[in-house]
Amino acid sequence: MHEMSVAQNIIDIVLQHLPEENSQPVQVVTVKIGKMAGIVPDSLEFGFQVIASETPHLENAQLRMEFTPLIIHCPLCGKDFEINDPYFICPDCNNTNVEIKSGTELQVTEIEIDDSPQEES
């Protein structure tokens, strides 16, 4: 299950972008996942929760997934289309020489940190 390594990479990215002086917990990590990224959402969620539960500042973090459609661009007619089937064909001119414009991405887009004042113990 490669989603475990993807989850670890997401957590590594989050840790790299936390301020050094941060002692506040991360609440939510938002990722953008393209339809063709090859990710099984439930497996990614599971992997993220397992790894985050053992990572300082991420113990209770939630993973928010935003999905992007597969968009192709036809250079022949110049139009962009969302496609849902496995055939990469322009629906207007039937050109098969199309380009993928979006739908393969997997990126961390937002890290929400609890910035409420913490009580001293």
The other form holds:
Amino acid sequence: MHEMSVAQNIIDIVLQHLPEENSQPVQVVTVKIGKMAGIVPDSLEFGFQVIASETPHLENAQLRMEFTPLIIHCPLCGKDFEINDPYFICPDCNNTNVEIKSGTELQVTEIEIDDSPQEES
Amino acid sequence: MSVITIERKVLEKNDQIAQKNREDFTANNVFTINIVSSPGSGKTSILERTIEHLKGKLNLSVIEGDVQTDNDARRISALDVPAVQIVTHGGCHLEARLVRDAMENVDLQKTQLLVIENVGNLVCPSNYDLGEAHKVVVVSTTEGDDKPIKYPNMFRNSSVLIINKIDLVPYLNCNIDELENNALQINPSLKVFKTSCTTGDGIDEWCSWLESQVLK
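Shown: the form predicted on its own; wanted: the form predicted together with the partner chain:
Next comes the full complex, and the chain you just saw is listed first.
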């Protein structure tokens, strides 16, 4: 269960990107998660909500997870293949020396901030 | 609503600290391995056998990671090898920062081989670079031959595989060849050793390879 630590890292990165003197709430945090990134989505969602709810500007932020497939590249064929099981073998030529092209990503990609004018209280 | 594009790796902070660790290891000519496995695969036993073989040939230091207790550091200290214990208090993996803090208590200048024994867990430690030269994944025959395909990340991210407890194979429903093949399908470049800490089988081969890597 390293998702709590991952969630803390996500929030730390988001805080570094908030505009200065920003008091507007973050609505959505988008992360890109590879199929083989070793992340359990429900655990990450839980960890994110727990930490965000106690973090200024992120109290109501939602986590949007975009998943990327596991794609391998065969240098011999020059082709890319999406694979479902973690057998790193070229389906065309059985070459085992393939590269992972995508599917291991774990990135914060963007945030959405509610910058509509706030009513003065 | 305004959108701010970020595009940053979530674990970049860990990677940056791991890189600093790696630079310190290189500057001091320290060869570092990070041993990972499920709980109970025999990481500490392999380390004890390794120390018995390499003591007197190489200067070793050990960083032990555990959720609780300093039992493992005491086992290593009993062999007269300096050992620093990291207790994670529930944390399921070591991070580069924890290793960096522990390094303050390791005499890098007097160390040729630094062994980091990670917390027993086949999932989380695979994502965290500690600055090591190699991740060494240990799987024991009691765990079954399908472990690699159940936990592919760890086997993909390691460069060495030790199949341990081979002396128990006659009593188990575990096919070692199948286990090795499963691991090699995930990572064909894995260097594979087969060991028993009880009989000592395979320990020579593992230690010879390790020594050759340190002295390279």
